[in-house]
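Presented below, as structure tokens, is a lone chain in the form predicted on its own.
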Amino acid sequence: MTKTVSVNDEVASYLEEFGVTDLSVYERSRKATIEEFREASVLQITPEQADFLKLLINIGGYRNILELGTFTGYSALSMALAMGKGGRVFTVDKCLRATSVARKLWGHYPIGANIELMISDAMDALEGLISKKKEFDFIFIDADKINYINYYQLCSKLLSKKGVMVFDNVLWRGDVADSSKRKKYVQQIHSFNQFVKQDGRFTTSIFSVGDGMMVCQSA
């Protein structure tokens, strides 16, 4: 079997060097996230993941994006930058502490005005958007993993024809591939991956970018 290159610090730096992401944006966000959250700053997506999201958005020409899990705002800003002035990112998170950091980050960039934040539980927000018959052509899910199947089911109702959903953390440090490491949390992610594979409504692939990103496109 062909092996994937392991991403150590040196390889990560090399990827950043040849990536398209403006690293000054990442560094500003990273600094603010570490100052506020210390160890929990690992919840932030990497520049490599930001590049991957930007690539998908540019290829698809997506201009109407939904995000579940704002955290400190780097992913929302990256997607807004990829779309440019003609697009809009609607992002949902219930953590006031994290989203206050996000608002400050977005305020440094004119495109930040194209990001709309909703402070809410993700399930409640999705139900509300469905009731309003909202539609999105790109949905990025990086919220609590326990509800991934629920998010998948609800977001499917909000996705436009040929739209794309992306789920983060679907490899969970590689633990999903090792049955001996599938404790409750990891098992839930593994069950989600299996559920999507068996569902059949989407063309689906998992990419070893960051902590694993699943891309689902309407079949």
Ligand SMILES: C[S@@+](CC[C@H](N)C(=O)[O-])C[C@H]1O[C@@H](n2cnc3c(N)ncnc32)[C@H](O)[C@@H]1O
Given for the second form:
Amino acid sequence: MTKTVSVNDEVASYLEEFGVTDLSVYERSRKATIEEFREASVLQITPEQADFLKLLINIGGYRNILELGTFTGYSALSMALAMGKGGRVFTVDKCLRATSVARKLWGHYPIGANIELMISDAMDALEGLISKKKEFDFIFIDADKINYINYYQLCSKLLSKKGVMVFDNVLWRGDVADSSKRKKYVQQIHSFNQFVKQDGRFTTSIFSVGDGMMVCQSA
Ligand SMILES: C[S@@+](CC[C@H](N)C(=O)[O-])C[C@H]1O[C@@H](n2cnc3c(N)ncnc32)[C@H](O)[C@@H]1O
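Complement to the form predicted on its own: the form predicted together with the named molecule:
In what comes next, the whole complex appears, and the chain from above leads the way.
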């Protein structure tokens, strides 16, 4: 028997009412995203996931964050707000249309000045950061899932000693656990989960927050 609560619509609204610290940023961001993309607002992390990232950032005292997959800026802003004045977020996305919504959102918050956006393919950006010997203590990966193994390999070169990498969507609506539902895309995520497990370089856990978040911590 499972002990995990399945999040139906009622539980989701209960969580929004009692489980999330601040919905105002999400609401503003969601509205702007829907205006530009309609249903594509499902690409954003949930407020519950934003709180989970905030918790990890606060516990670890992280101040230098890399994000792959900016979209319309909600996750980057949530992480910048979690760190406060002394923190920086460097975020990468190849989509000009989505990131112009992000820039407008960040403009509403003084902390938005602590977010640096790079419009680029994520792999190119990572190669560049590695060649410049950059280091980050928290890396959030939420770009194309097909490249998750590549992102894992490259981001591990950019991670500081006690740093953490977090990957979103690793449960893909639960489909990863059912081999009959593993279409190509889901199979790629499953292969990534298998790869990380056998790699063993990090202490790794998967949390069923949102669409499933994997946390990899340097040993
Ligand atoms: C799921 S959305 C990110 C959502 C965002 N983290 C949030 O919570 O608001 C994925 C984003 O990754 C970007 N993306 C996908 N493949 C990419 C690539 N190869 N390089 C850079 N960005 C990529 C897409 O343009 C999209 O904006």
